[in-house]
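What follows is one chain in C-alpha cells, specifically the form predicted on its own.
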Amino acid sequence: MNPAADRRVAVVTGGARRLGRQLCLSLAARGFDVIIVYRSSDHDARTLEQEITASGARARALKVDVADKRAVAAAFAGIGAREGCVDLLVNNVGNYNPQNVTALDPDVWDDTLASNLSGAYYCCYGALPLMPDGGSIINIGMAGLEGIRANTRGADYYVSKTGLLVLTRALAAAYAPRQIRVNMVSPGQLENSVDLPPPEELSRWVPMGRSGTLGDIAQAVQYLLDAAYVTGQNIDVAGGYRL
C-alpha cells in the first residue's frame, strides 16, 4: 500500500467475514490504510480488499494463522518494510467450540488457545515495536469476564478470553509511558452468534431484550479510538447480558 507519512495503518485479525469484515469497513471509512489478516477465507478477504479500494480507500489482505508464531512473526516484519508503522492493532480472531467441557479433546483445547489468546500475543510481540507513541490495541473479547461463573459449554474458548483480559491490562499497564492504549471490546449475543437464544427467549438473556449487531461492536471501537484517556478496560457491548 505504500501509505503517506500522515495515513495511519490498522491491522485487524479474522478479518475477512462477520465481525471482522464490519471492523475493517468502518475503519478504512475512518480514514485508516487496513491490513486484512486471515488463515482460510480467501475469497471474502479478497472480496473484502476490493470493496474497500473501491470506496477509495486502501487495504491489502494477508494470509496468516496467528496460531503459528513464526507465520506472524515474518507477516510483521512484512508490514514493517511495506507500511512502514501499526497505528491500530484489533485482535479479533476467536475460535469458539461449544463443545462439553466433559467431552473437550486436548487438541480442541490446543487449538483454540494457540488462536485466541497466544495469537493475539504473537500479534502485539509483533505490532509493538511498529506502533508510535499514542497508538492502541484493542481486543475482542466476551461479555460477562468481570464475573468468573461456571461455564461447561465452550470452556476453552472462556479461558481464552480471560487470558486475553489478564493480557490486556498487563499490556496496558507496560506501555502506558508510550502513551499506547490497550482495551478490550466484548460482545454478548450477537445476531450472528453460533448458540443465539430464540428470539421469544431472547429477553432471558439479555436485559435489553435484543441480540447485538456488528454495528454495536464496531460502535464501541470507534469510541475506544477517540477514548484518549482510557486504557486497560474491558467494555462489555451486550445489553445487559450476564450481568
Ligand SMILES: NC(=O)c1ccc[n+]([C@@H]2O[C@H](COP(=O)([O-])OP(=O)(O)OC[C@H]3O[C@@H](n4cnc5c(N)ncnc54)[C@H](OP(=O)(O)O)[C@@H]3O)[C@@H](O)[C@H]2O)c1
The other form holds:
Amino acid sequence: MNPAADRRVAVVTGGARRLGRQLCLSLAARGFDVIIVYRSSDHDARTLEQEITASGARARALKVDVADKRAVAAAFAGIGAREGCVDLLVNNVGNYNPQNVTALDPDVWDDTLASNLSGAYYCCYGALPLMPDGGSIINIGMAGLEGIRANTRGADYYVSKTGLLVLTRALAAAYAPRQIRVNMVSPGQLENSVDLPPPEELSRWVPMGRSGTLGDIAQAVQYLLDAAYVTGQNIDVAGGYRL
Ligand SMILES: NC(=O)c1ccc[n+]([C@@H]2O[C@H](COP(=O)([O-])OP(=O)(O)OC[C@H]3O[C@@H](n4cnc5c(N)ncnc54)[C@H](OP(=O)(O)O)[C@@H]3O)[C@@H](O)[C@H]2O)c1
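What's the form predicted together with the ligand like, now that we've got the form predicted on its own?
Below: every chain and molecule of the assembly, starting with the one above.
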C-alpha cells in the first residue's frame, strides 16, 4: 500500500466475512485502503483482498487474534511501518455464543470479553498513535444497550457490548480535542442473525417488520464518516428492535 498523504487507511477487525466483509467493501468503494483483520478465515480474507484489489482499490489481509495484546501491538507496529497511518478503525469483532447465565462456561466468558472488549481496546491502543487528527473509530455494538436490563442468555456478550459503549464514550471525550471521533453503530436483528425469529414472528420483535441488511449497517458507518460534529454516540440501526 501507498503511505502517501492522499491515501486513507481503514482497519476492520473480523473483516473477512459477513458484516465485516460488507464494511470492507463499502469502505474500499469510498476510497480507503482496507486492512482486513481476521483470525481463522484465511480463504475468505484472501478472496476479499483479491476482490477489492481487482476493483482498483487497495486491501491487505492481516491475520491477528485481537484477544492477544502482543499480537495486536505487533500488527499495528507493522501497519505503522507499512501503511504509515490508520485513519479509521472499525472494531467489528463480536463473538456471540449464547448460554444461560446460570450455566455460563467461564472459558466462554473469558473468550467473549477478551475478543469483544479487550480486543477492541488493544486495537484502539495500537491505532490511536497512528491516527491523524480528524481520524475516526467506529465500534460495532448491539441494539438496546442504553437501558441496561436483564439478559439471562448471552450475558457475557451483553457485558462486552455495554463495556464497549463505555469505552466508546471515554475515548470520544479524551480524543475530541484532536478531532478524533469515536462512535458506535449497533445492529439489531440482521438478516444473517443466528437468533432470527421465523418471518411470521419477526414483526413482533422488530416494529419495522423486517430484519436489517448488511447494507443498512454499512450506510450508518458511512453516515458517521461524514458526520464531522458527532462523537461519543451510539446509533441503533435496528428497525425499532429493543426500543
Ligand atoms: N449478525 C447479527 O445479527 C448482529 C446483531 C447485532 C450485533 N452484531 C454485531 O455485528 C458485528 C458483526 O457480526 P457478525 O455476525 O458479522 O460477526 P461474526 O460472524 O460472529 O464474527 C465476525 C468475525 O470476527 C472474527 N473474530 C472473532 N474473534 C476474533 C479474534 N479474537 N480476533 C480476530 N478476529 C476475530 C472472526 O474471524 P475469522 O472468521 O477469521 O475467525 C469472524 O469472522 C459483531 O460485533 C456483532 O456483535 C451482529
